[in-house]
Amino acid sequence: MLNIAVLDSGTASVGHWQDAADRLADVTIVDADAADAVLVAGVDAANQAAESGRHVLLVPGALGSSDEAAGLAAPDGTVVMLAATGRFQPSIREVQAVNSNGSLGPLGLLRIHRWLPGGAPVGIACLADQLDLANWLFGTLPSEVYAVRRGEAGGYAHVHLGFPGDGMALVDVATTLPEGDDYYSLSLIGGDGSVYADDHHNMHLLYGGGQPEAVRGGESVSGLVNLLTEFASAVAEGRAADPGLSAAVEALKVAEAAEKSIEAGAPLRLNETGDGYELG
C-alpha cells in the first residue's frame, strides 16, 4: 500500500486527487505524518521530502527552469516522478500506443491546441507541459524551434519544432478564451495514417429550452488514476518512474528555447552537443 500526503495539488483540486486514488486498491490519500510519499511543488519541496526517505511526486508547473528541474535529487531507493499529466489521458495514451506499434508510419505533423480562460500570461511552465508530450511522442527533442507571443498580456504564444527526419509540430497556447471550459486537440499525423484527441468528442449538447449549452463528458480523472498506477508500480518494483528526472529537464528546455525565440524574432537549434538550443 502506497500512502501518499497531497502538501500541494496543483491544477487538480484534493478532491480529483482523492478521487483518484479511491479507485485504485494500493493507494491511499492520508496526512502527512502518515505518509510515505508525498505530492509536492518545487525543488525544495521536493528534495527535502526525498531527502527523508518519502517517494515524491512532482505536479505539473511547478518547475520555472531547466536548472531547477536539474537541481531535483533522487537519492537511492526513492522514486522522483514528474507528473505529467497529459502523458496519462487515457486518449493521448491511445494517440502514444498507436504511435509506437508503427501504425502511422514516419511522423509528419503533431498540432496541439491548449486554450484556457483567465488571460493570465503564457510562461514557460504552461509551455513546457504541452512541449513534454512533443517529446514524448517523436521520442526525442527537437533539432529547431522557432516561437512567437501575441497579445497586450502575452496571452497567446505558438511554437514551432522541427524534428530530425523532417517531422515537425505546432503547439498553441491560449489563456483568452471567455470564463468557462477550456478546450484541448491533439492531432498526430504521419505517413500511413493519423489519430486524434479532441475535446470535441466529448461533448454532449443540452436542449432544456432557451440557448442550448454544450456539457462536457470528459475523461474525469481517469489520467490521475494512471498517473497513480505508474507511481505506484514503480515505489514497489524499486525501479525509477516514467515519466523522470530527464523528461522535467528535457521540457523545459525547449521551453526555454521558445521563450529566447520569442525575445530575438528568430529560430534556434540545438547545439552540437545536444544539451543545449542557440541562435543560428
Second form
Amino acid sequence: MLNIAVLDSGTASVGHWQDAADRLADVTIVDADAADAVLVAGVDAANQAAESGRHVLLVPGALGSSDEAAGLAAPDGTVVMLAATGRFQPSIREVQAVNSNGSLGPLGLLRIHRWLPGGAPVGIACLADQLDLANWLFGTLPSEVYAVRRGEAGGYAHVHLGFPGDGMALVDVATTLPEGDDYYSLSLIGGDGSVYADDHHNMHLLYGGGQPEAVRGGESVSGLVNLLTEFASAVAEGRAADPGLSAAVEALKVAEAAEKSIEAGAPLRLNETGDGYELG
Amino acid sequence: MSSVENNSVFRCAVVSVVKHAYVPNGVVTHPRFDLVVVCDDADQPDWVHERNQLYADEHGIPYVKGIEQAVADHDVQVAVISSEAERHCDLAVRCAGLGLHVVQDKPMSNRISECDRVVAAVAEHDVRFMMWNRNFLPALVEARRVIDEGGIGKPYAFHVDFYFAKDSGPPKGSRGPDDPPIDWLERQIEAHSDGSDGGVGVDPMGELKIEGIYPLAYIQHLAGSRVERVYARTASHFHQANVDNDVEDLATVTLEMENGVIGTLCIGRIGAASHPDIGEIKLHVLGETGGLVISEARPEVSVYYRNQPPQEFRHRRMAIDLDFQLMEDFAEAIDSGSGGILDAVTSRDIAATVQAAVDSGKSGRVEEVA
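Starting from the form predicted on its own, produce the coordinates for the form predicted together with the partner chain.
First the chain shown before, then all remaining chains and molecules of the complex.
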C-alpha cells in the first residue's frame, strides 16, 4: 500500500486525486504525517520530501527553469516522478501506444492545440507541459525551435519545432478563452498512418433552446488513475518512474529556447553537445 | 439583385484542360456561363491534345488548335484555364490581352514573376480574374459568418490542417538501387486516372505549391491580412516521386501577418492509410473572446455497406454549393468591375507566401514575403 499526501494538487483538484486513488487497491490518500509519498510543487518541497525518505510525485507547473529542475534530488531508494498528467490521459496513451508499436511508421508531424480560460500569460512551465509530449512522442529533443507570442497579457504562444530527420511539430497554447471549458486537440501523422485525439470529435449536444451547446465527453479521472498506477508500480518495484526528472529538464529547455526565439524573432538550433539551444 | 437575374450569358473557352475537369465543370453549374469551345496551342504534345479533344467530345463542343482563332471564331468572353502549372500564367496573360476574363486552376504559377505578369495584364486590360478556390464551402461560409458576427471577438490566430489522405505513386524508400528516379511529368500523367495529378507539369512541385492556395486562401479570406514573414519545415516523407524530385509532401508553416495576426498551416499528401476519407481538414480560430473549431468536410453523410469498394468515400460531403457561389461571385465581379473572392493580386500574394515557405523550408530561416 502506498500512502500519498496531497500537499499541492496542481491543476487537478484534491477531490480528483482522491477519486483516482479510490479506484486503486494499492494507493491511499492520507495526511502528511502518515505519508510515505507526497504530491508537491516546487524544487524545495520536492527535495525536502526526498531527503526525508519520502517518494515524490512532482507537479510540473511550479518549475521555473531547466536549471531549477536540474536541482531536483532523487536519493537512492526514492522514486521521484514528474506528474505529467498529459502523458497519462487515455487518449494520449492511445496515441503513444500506436506510435511506439510502429503502426504509424516514421513520425512526420505533430499538432497540438491547448486552449484554456483565465487570461494568464503563457509561461515556460505551461509551454513545457505540451513540449514534454512532443519530446516524448518523437523520442528526442527537437533540433530547431521557433516561436511567437501574442496577446496584451502574453496569453498566446505558438511553438514550431523541427526534429532530427523529417519530423516537425506545431504547438499552440492560449489562455484567452472565456471562462468555461478548455479545449484540447492532438494529431500525429506518420509515414504509415495517423492518429487524431480531439475534443471536437468527442462532443455531445445539449438542446436547451436556441443553438445547441456542446458538451464534452470527458475522460474523467482516468488519467490520474494511470499516473498513480505508474508511480505506485515504480515504488513497489524499486525502479525509476517514467517520466523522471530528465523529462522535466528537457521540456523546460525547449520552452526556454522558445522564449529566446520569441525575443530574437528567429529560430534556435540544438547545439553540438545536444544540451542547449543557440541562435544561428 | 442576384447575378442570375441579369440575362447576359458569358461564353467560355476552355483553354487547355489537361488536369482537373472540375474547374470547367464547376463554371457551367451557373446559368450565366456556357462552355462553347475547347482550345489550346497547336504545338502542344499529343497527350495534351488527346485530353482536350476528349473533354470537347464529352461536352459536345469543338476543339480548336489555336487559342486566338478559337476566341475570335466563337465570340468568347471568359477563359477557363486548367493547363500544366507552368503554362497557367502565360495563358492567362494572353487571354487577358484578348479581353477575356479569366478563371484559372491552381496553382497560380510555380514562379512569382509569372504571377506578376498576370497582375499587370489584368489591370492593363481591365478584366476580372479568379483563382479557383474553396472559400464558399459550407463550413467556410459558416466560419466567416461566426467571425463577422463577432462570435469570437477580434480573431488573432488562424490554424488550418489541410491533409490529403491519398497515395501518390510508390512509397518513399521503394526505389531499388538500379532504378532510375521517377520522372515528375510522367508520374503526373499516369496519375490522371485517379485524380492525383494536381501537380501536372514539367517542373516538380511540392504540396505547398499544389494545394497551398486552398488553406492559405481560407486564412486570407477569414483574416483579411497579408502575410509578412514565414517560417516553415518541409519534408519528403511519404512518396518516392517527391523524394526523387526534391519536393515536399509534408510541411508546417508559421505565418506572421499584418496587425499581429498569426497563422499556421499543416499540409501534406499523407497517404491513403491515414484517413478513411480525403483527409482531416480543419480550421482552429482564436479570437480575443473565444475560439472556433471547424471541420471543413461538414455537412456530410456516412455511408457503409457490404462489399463497399475500398476507394469509395465513406463520409460524403453534402449541400456543396461551392461551384455556383464561386461563379456567382465571378459574375458579380464582371458586372460590377470589383475584385471578387480571389483576384489576381490576392492570388499573387498567396503564391509569394507559398514561395517564402518553400524557401524557408530549405534555408531554415524566417523568410520575408516578397
